[in-house]
Amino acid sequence: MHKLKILFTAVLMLVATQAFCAVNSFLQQQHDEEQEGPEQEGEFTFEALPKKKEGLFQPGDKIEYELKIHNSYNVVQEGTVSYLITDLKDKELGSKSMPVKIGKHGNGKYSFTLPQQKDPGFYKVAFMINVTEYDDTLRRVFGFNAKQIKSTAQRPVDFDDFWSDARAELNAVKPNFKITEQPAMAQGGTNVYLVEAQSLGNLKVRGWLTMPKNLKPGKKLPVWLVLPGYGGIGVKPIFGNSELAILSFNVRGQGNSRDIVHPTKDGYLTTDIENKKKYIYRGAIMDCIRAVDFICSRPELDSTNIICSGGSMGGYLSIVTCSLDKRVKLCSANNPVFCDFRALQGNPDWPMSAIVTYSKNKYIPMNKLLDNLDYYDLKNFSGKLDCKALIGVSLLDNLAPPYNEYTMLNNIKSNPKVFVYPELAHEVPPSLFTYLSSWMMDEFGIF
């Protein structure tokens, strides 16, 4: 049997060697034929990288971008590269063009220094290339003196009273917390529990709690509270570290809290938006506070070590929750939406597009809606955010534009860790989640 195995292996190696030689001969012949022809198929790559890694420039900085070009064609590429810089309303602020010539299978680097700007803000720049085999435009956004960006919209004078009243109304509702183990959903060493609670308006909301099995008596687990993004899908059970409890909590109209309140995806944002005391987000925000109430009610959960996190709408809810509730120790928010609604006027994208459509269809003046939205504007909450925070912002984000993000960020009096991504839209890279995990573990003392 052993000799047969050796023989079988030798045959396989011989067949593989012959196949490799045949393929190699074919590829070499093909390569030779291509070299004899007038041109070779290839590809072209074009990058535009800011000299400042995050794309944020300060007064006195050169606003400089480096263009990297790679030509894998067997043809010399000739033409131009150029830029066009505009403000956020597309007013042209400068342009320039230069000739380029990239050899066969060659590379090129070109630098553009953009004109200095007077006003703090974010600016759009389009880099264009037009050469023999390739035309493309890269759209980028850079910030200038971004820490000086301020909103022109005022915070309502009764803002704090409005939310104090909402908390009082929530506190008058008996939470009736209920936790039910879900054996069929358990994974490995982790149990899953359905969490239920009565929230504002006596509405039942739900979430999922995951905890390690065989928890030692008297041990308290730090808690990661995860809040949902926009769309209705909500959050599901999350399985994580054996030293951590994770509460994936669905506010009204999301995930497993859609039985009573269940607007369409498009309609969620505008549900009762004309009435600031009935607006869906008043209830949703109080649902988040009720989730913190639940954590603090459980003897196995460490109410002194809570992190609240989310992305997009979940990022919004996370910052709002941490601003209103000082029981939360850490905050993580990626691409939080609903910052500086009034500055979004004229923006064709969501969320302003949905608000404008609602205003027109319901014959409700935009000013009335904006007056109500002042009480839900993230920049009006963030001045009260004083726990440690980790916030991700992307400069190409059309749903949470960087100008609006910075009107919110610049209201924060503490010193949050802000990660800026100049080449991403409504997203953050996996590396930020890796950082979040390490940061959270360090802060909780989990090693």
Contents of the next structure:
Amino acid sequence: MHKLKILFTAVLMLVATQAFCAVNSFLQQQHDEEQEGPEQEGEFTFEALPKKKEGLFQPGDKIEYELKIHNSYNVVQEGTVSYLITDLKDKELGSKSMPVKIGKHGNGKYSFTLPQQKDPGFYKVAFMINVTEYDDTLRRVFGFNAKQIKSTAQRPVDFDDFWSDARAELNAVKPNFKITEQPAMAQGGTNVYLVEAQSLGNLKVRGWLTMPKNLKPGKKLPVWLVLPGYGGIGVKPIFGNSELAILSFNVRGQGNSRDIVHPTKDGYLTTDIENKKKYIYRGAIMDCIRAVDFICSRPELDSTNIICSGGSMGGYLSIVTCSLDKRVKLCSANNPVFCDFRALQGNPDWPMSAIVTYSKNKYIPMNKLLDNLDYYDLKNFSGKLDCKALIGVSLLDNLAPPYNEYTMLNNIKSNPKVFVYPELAHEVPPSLFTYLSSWMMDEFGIF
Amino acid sequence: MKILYKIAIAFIVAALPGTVLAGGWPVKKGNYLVSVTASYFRASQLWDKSGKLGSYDQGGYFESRSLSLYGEYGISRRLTGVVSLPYIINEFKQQDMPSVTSQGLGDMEFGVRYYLTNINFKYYFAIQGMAIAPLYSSTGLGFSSGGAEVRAIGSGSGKIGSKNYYINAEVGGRQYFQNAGPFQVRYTGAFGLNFDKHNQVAVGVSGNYSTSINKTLDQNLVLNKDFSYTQGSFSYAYIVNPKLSFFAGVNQFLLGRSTGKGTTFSLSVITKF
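Having seen the form predicted alone, I'd like the form predicted in complex with the partner chain now, please.
To see the whole picture, the full complex is given below, headed by that same chain.
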């Protein structure tokens, strides 16, 4: 009886297993039928690479792109590849199409020479592929004679006086620097200090200083001043190595400097924009100068070896600080925003979108706002950038568009090291940070 | 609205320097790099003037033991002071004669290295000028002559896969200030690979092409002025931390003319502070 029970159980299991396999097989077959089509291995890829690695062409250069296609399907792909070139206002400047045929699991390489342009500037180009099993569009931007790009907007005649007055106003505020060790935040061999200072308008601003523990008496550390990007989150303590002090400084309205001034994320840009002497960035820029004042006040920090750095709004603040304050030795700015506001008119993206909305909601004429913004335009500061600088620009950046970046870059009389990334938007690759680290180390003599 | 902008802080911090380095790299202003090396060399074979290898007669040999102090000091971002001071014990035995031993301080070398340039902060180039001052009177320890040397140095480091590597190449001309010179062209090249944070191996080649009007070939190798050799080297380093490393190395003479064929064993400690 027991054996019979085992046998019955085994048969049941066998039947169940067969049934399961049959169901599986059926489902698989059904799935295969639903997915019927060409066998595919890996991904179909479509790339467009400028002949000049950075996507910047000079007069006399052939404006050439190479299209690379990998057909991952077990089907011959037939159709066309084409391009459409427009200016930044989407006016069509040229197009072309060519037939293509790519074998099963094959590769294809095609070259397009784009029409020569007359005017220095940046141009949009879309590369399209339309073949048997695949359609795609790649959007790229290339520069032509970019070093000749000039802004049509004038620098206010009293620009320097405006900022001299702001410095004088700041100098009249006693800084009352305060530095408080934060034992709970220490990591490994690095101490963290809360830094507090009174800045323009007698507003308290704060930052975080990290320094190695057990600093030898008399030793002075080079300082890396890190400034915040837009958004209010601000910068937090950064842990470096035993040869460097890092001051992550939050300008008003950012990070731990939001107790008194705390606009919304969207509202920060337009806080008091209608009054050039009250505009939030006047204070924020002076906060950066105050951070440099703090560095120069400390005996353990080397005031002759200061680098100021940041990305996006931090990049803007970095270039502005280095332009106004000659105590800073090195400047690093990636995708700095707020270059040539007037050339951004018509641009649907931030920051112009926020300024236009503010203008409409508050019934303040755009011209009035633009007149004020001329005092905050990065291109108007960059002519005074004398220190060594490392600047990252990305050609697909809609927040810091390359045309605007070049109106700022072309004003710089010193010779900044500029890295251009043709396939990135509002970002730079990790390799630039590696370069920045090595550059800083070399310039500070930290070998 | 994509406004937030993140900096790859962690990446930057991770990329900050360093290990104990010398070669073409400068030394940070106010910092020292000091090494102490003990070495032992023995040759029981000789290359003649035509490069033909033979043995010392009846158990003869040339042996040299030394303890060397080497130091670098960062004078400024570009300028590094360099000094070396060896204490040498040379022993020479010929046929059935009793061995002759000479010992004392050898040639002190001192000078400066100037950091010229770099390629993407990966390859560093420097030029070094050194003066040579004999601190002995015995001819058994060296040429007993002052001299000067100019040397070009290139060093680099990077990654092969996940491993760090370094390369170093140096070539220099040295002139001793006496009638018979000699004038020497000295060169060295090395490639090292770090297997992990603590262990490094290196291979290298070095040599000396020494020319003089004095063509005498003596079995006491110190006395020869017109000679040449090439040697290969292998070393292992244990890196305790970025400021302290221990090295063990072996150098084998591979080719030569008017000099001895032998092997050198050495132990070093290098520290940076």
